[in-house]
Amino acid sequence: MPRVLEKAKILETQREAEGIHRLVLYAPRIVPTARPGQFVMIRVASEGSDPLLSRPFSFHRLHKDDGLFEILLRVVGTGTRILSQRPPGSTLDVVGPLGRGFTPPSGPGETVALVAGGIGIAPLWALLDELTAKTHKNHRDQLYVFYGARTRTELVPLSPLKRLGVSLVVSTDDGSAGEQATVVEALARRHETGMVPLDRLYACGSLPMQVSLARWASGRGILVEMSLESMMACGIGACLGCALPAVDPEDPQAERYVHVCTDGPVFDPGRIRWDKIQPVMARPLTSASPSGL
């Protein structure tokens, strides 16, 4: 799928929660071969060099009719900083659409759970749009969300999941909203219980919370696919500064890696060495899908 460079222009910013920022941008050259799971690298400097470095986002939502594309950004730093700064009208350098997107149901047939950590909601909305229009735009009692965060302030606001009719299972770390568990836990809960008989499972958030997950759903009969965290310099396979532990195929104790940009950011969780990751996170991909610092 062939990437492009567009000077891409804001026509929205709005503050979601606790430096937590959605931006609406034009890119009638990106948005008609964008898919769910994908992302985009954003320079943030308008003039100058700092920050040096682009930054990825991925697509949080995609308007095609429109070629508008919104992205959802965490502020951690001087690069996002900028960005959750940049008024309408303004326009950002993007290249895009770049990695491997999610790969839909082949029918409205499966139980669907989308399980977002924090800012990792940002790539399963644009999923969730998708399957509420068309594999599941009649069967939207089998999709599922849950949602989880540490804090309520951390949660986006949720009116606009409620209104597309799926189940929605919100949970905080403390409590603050939904029920006090992490997003594994109330998803496990429920599978477990038989409430929730899942068939496919997408997921997106912080390292520890997706090792969690995999953990959880090895070996238990599920499809699962994961929209992995991490620090990217390029975008595009140069830097190599993406790398994962991957599983080989053919020589289990091979050191073999993948890299998330090219390879993902998307992944069937069996492609990687969990027990080699050190799941310790700086807030990349979603955090600023991938996002920036």
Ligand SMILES: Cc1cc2nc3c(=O)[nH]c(=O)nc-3n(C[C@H](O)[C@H](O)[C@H](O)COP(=O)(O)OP(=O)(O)OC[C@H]3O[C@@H](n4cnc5c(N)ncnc54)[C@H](O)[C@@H]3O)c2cc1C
Contents of the next structure:
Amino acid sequence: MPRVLEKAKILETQREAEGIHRLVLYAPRIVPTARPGQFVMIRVASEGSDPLLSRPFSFHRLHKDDGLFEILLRVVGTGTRILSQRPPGSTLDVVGPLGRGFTPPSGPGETVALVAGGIGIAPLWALLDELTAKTHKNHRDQLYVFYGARTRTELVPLSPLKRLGVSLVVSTDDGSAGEQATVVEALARRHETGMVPLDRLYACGSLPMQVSLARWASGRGILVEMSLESMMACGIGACLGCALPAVDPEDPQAERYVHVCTDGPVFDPGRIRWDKIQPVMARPLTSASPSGL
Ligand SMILES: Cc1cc2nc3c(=O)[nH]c(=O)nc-3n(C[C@H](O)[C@H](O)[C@H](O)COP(=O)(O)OP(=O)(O)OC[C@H]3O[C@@H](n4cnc5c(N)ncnc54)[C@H](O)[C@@H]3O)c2cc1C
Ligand code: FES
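Next block: the form predicted together with the ligand, after the form predicted on its own:
Below: every chain and molecule of the assembly, starting with the one above.
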């Protein structure tokens, strides 16, 4: 896929939830070949050099006919704070599309769920747009969206999701919206009671959520793809900063690394050595939650 450096113009900015902003950018050279799950590197600095590096953001929505894409960003530090304050009309240096996106389902007969934790809704929405466009509205209830956040104020507005006609399950850790559960617990409860049979899962969220989902899905015969994050300096495979420990299919004893920016960010979670990323996450299952997660 050709990657392009383009000066993208910000057409619109919108606060969507607590600390979460949406930017609409005009980038007619980047958008045509972009796929859900791929990302862009955005140079944040408007003047001076802080922050020096570009920052990675997933395509949140793609509007190919208009040469537009959207990003949904959560403010966590200097770069995202500056971006959230850039006014419409200003331009940003953007490189993309980068990385490997989601693989579409192999056929219309598959039952598919999207599992989004917090800002993880960002890349999954672009995929949802693609899936709903291919699914007759009478069958969209076979598309499940599990969307969880810590609390109600961190959820982006739900009405556009509801309008799509998909089966939406909302959960919050504190029970202030939807059911009180983690997003993985909400999924597990429905799958294990037979309410949601699943062929394929697409997911994005925090590291604890991803570890939890990877462990739950393992051995259940469900195809899973996850969009993973890592610290990224270059986004093109040049700095080695985004490497994650991975399973070597040919030699289980060998140390192997994958680059999130070029091998991913979308991965089969079975490829990742989660125990090496954060040993604390690899503790035994507890009986604290109904799903055993
Ligand atoms: C492929 C990819 C796609 C992404 N897509 C999105 C998106 O669609 N929306 C969104 O809001 N964010 C996304 N991120 C994360 C986003 O890039 C970081 O939040 C951002 O770079 C932080 O920049 P900052 O200057 O504000 O924070 P910094 O000042 O650099 O850091 C602030 C805090 O955030 C942590 N942090 C920084 N970068 C990351 C990272 N990549 N992953 C986890 N923690 C990080 C730091 O450790 C620190 O604790 C994505 C990351 C990757 C790798
Ligand atoms: S971010 Fe530089 S190699 Fe991946």
